[in-house]
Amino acid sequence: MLDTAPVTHPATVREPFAQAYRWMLLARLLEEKLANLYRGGKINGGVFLGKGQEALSASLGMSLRKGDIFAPLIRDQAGRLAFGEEVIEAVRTYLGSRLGPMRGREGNVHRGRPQDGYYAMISHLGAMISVVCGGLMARRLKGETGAVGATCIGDGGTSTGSFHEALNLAAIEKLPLVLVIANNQFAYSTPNHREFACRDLVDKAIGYGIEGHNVDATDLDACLRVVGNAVERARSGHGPQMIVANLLRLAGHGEHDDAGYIPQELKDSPVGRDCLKLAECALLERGWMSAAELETLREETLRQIEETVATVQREPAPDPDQENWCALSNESLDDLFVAR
């Protein structure tokens, strides 16, 4: 049980801290467009912002190289970017463009990439961490060596079958496993008591055999160094890593919840602060960023997404008269043969 690790991330380093801030506004000012589009009626399905979780998110995105899986969930914005996915790859999908990854065809966060290691979301809580196992055992049978698989869940999905069983099986298998669990303190509206009795989620560690962190996820120094000690202990043979991050989600489970049911006390403690407006205070207080050059990147970040925006919505939606409907991986299959 590793309740602290050896720094092998300088996370107060310039560079990878103004990074992941980057990508932190980056997916903030895009989920925030996202809402606006959803609340004018531009958008079909949910949309659940990342909001107070872009820290803890960017920073596993960052920490994960070429050739690893990824299988984020839906408030990982922040991460998604980080790992690779374009602007125009999330809001082509959220406005359904004939033109994003999934063909405008799936209710617009089950997107990704899985021929380059990004996971297209279940969302049966608990079900991606066995994929993932699935993915790492596969590249075992292979030969196939170095890489880390990473994926994340809330609290409350904690509590599944699928959770144990994966698990269980990453332990037993010495998987390169690293299950990021982002404690927001209720699963959709049930507080951490009625959830769990044990004192505190990482404890589950202990009954698997593998390792366990605890971070506090409004600290993107933290989040930087222990989300990257994990993943390189994973990577060096040290099995599976759990860790669990704690934070607060600063909106409702989705926009269509207002999220009443939070008290205003948790709302004003530590774990209620803003992952991002703390991580812009260290960059002004560290001089590494000026209050000007925080605010010429806020505009040019807005306008990128405006812009993509715009051109997406002038995109075309699926075609049902002239849409082939098989699955993509099949499609992509018989492109193959009729190129041979």
Contents of the next structure:
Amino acid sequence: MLDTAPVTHPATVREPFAQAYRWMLLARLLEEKLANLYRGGKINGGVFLGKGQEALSASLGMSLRKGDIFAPLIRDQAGRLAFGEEVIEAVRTYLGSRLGPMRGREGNVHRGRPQDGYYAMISHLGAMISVVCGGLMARRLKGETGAVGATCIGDGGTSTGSFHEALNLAAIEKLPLVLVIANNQFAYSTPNHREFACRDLVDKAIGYGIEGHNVDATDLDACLRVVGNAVERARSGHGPQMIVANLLRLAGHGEHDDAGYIPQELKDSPVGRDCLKLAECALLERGWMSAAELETLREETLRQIEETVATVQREPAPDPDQENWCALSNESLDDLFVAR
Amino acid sequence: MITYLEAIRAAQSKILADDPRAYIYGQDVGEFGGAFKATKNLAKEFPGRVIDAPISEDAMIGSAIGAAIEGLRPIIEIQYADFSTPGFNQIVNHAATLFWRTQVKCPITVRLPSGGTAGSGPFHSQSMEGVYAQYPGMVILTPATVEDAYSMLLEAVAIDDPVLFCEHKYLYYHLKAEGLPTEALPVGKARIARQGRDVTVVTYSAMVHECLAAAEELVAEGYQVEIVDLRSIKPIDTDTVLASVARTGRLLAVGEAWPWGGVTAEIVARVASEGFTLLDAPPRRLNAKNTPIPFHPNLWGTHRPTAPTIARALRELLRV
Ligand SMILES: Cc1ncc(C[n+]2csc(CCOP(=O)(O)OP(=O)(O)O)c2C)c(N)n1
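Okay, that one was the form predicted alone. Can I see the form predicted in complex with its partner chain too?
Once more the chain from above appears, this time first in line as the rest of the complex follows.
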């Protein structure tokens, strides 16, 4: 089903919109801070921003509820926060704090709390989709109903074999899976026409026998409506849902990349609009927030981020002497000879 | 001065210029010049022969096998060695078996940016040469110097069998040489990177440099450490290893990969079985720790062997 799925989600009213905006703003400002720390040499490894993807990601995080499964990808800071990640978890992971969820073993976007349905991505693109499918199959086998599993991927990630295998599996099993494809036009430097040759990625849904939806991801109203609807359809037994969201990556692939390969015309075109700015204008126009309220929100958000970063910067780094160098949960089964 | 990375670029430029059968296929290798810039400007210099691939490692390797059957010499750039795993099936089950099954040669070169760098974590740091070496049917090169990065890549593409070219990311920018070499040892020959009489260290890739630093540390203590740079881990130059152990009577094998099996185990096994009587002390190995590769530099610096831990292992071995 393409573009024709009935819209059952209520028309946008102030609260989901304003709440989504808060997550978007928090994600944007948090990532700007992380980018600054990176430029100042305070972060090891890469920093990858979700700039331009916040409306889509926040809408997804907000459409999910406790008990659902969420496997975010590289550019889903907003969705992670909306799904319940604390700012400090993100900061601790980037800064490698020993107290963070990843304890310095993992960095940047490779974080999560699988025990809470918040799966922790591996780098290999496409790998999370089948894992979410398995989570949903387990729920079914355990007799639990009502949960949805959502995960995200980029335009480039659709080229992987894993993507194909997992979607086919999800379709066969009619799983309540929501796959959000953020088509931000580039996979690192590679433009869409070097990743796929179909008219529109959403056409792939036909091939898998699942429902597909398009959304303009610069438009928060549209994101809340389309993503919310897809999540509801998955939840109410309509099988896997594919959402193809159109947007532009408003940053480099990572902060090391100036993205000089993105043409100016594309940046100036509708797809290059900044969802955060558009949402801000809408809030003002609709009288849902005043300029003063927006300013206060921004200041409070910045303060929260600064305080969190300051806290984490005082936290201990991982200590190799205290580190448990064992990758097994059952330590008695570790190969002690090689573990020496 | 030329870096290890520039040497890899220069070799590819020469290959494309000299061999019309060669082409490069990989993610972002075209106009962008690759994630590490190993193909910078090559798309412009060789129109149509440096081609952007989709994020499809299985199909990238599979397509290279097909092109090789048709007489071409593909160079596949995998963005990070870690991402070769989706292409693992085509590498080990198809490329590596083709000649043996059909007598049709499979001259593909797969470039695997390998090894750890600070902050790269478990999926951008792996050293997979030992995993691949377990399978018959491939040549596996692990250059440790700028000169070898250049000359061995030239040779890799000339070889009529599948070659995995494990270039070390840590050396990309760190390592510099005066210029490109005009002659080189052939693939399959190890190199004595440092002469010494007291102990033999057998190693390869970035670990050569950690071992050289460890050897310097031991000079003050009166020890002369000999270092063998394997250059190629399949085939291994067993003769050069045994000849060195015959001179020193002691062996330490050092690798950045995980400790279960792998290159260092192979070295120790060969020396123990073929050179037992040459040894004055039990042969030793030093590898990374037996966990995934950690993100934080504090942990990463302990996870892999470094000059101080190599020096410590050498002291223990020399005291036996
Ligand atoms: C299997 C695999 N191959 C290569 C990579 C290296 N890589 C990381 S991100 C990326 C580009 C991803 O593009 P896309 O899926 O469009 O997502 P975007 O970065 O645009 O959000 C690549 C090639 C990877 N992570 N996984």
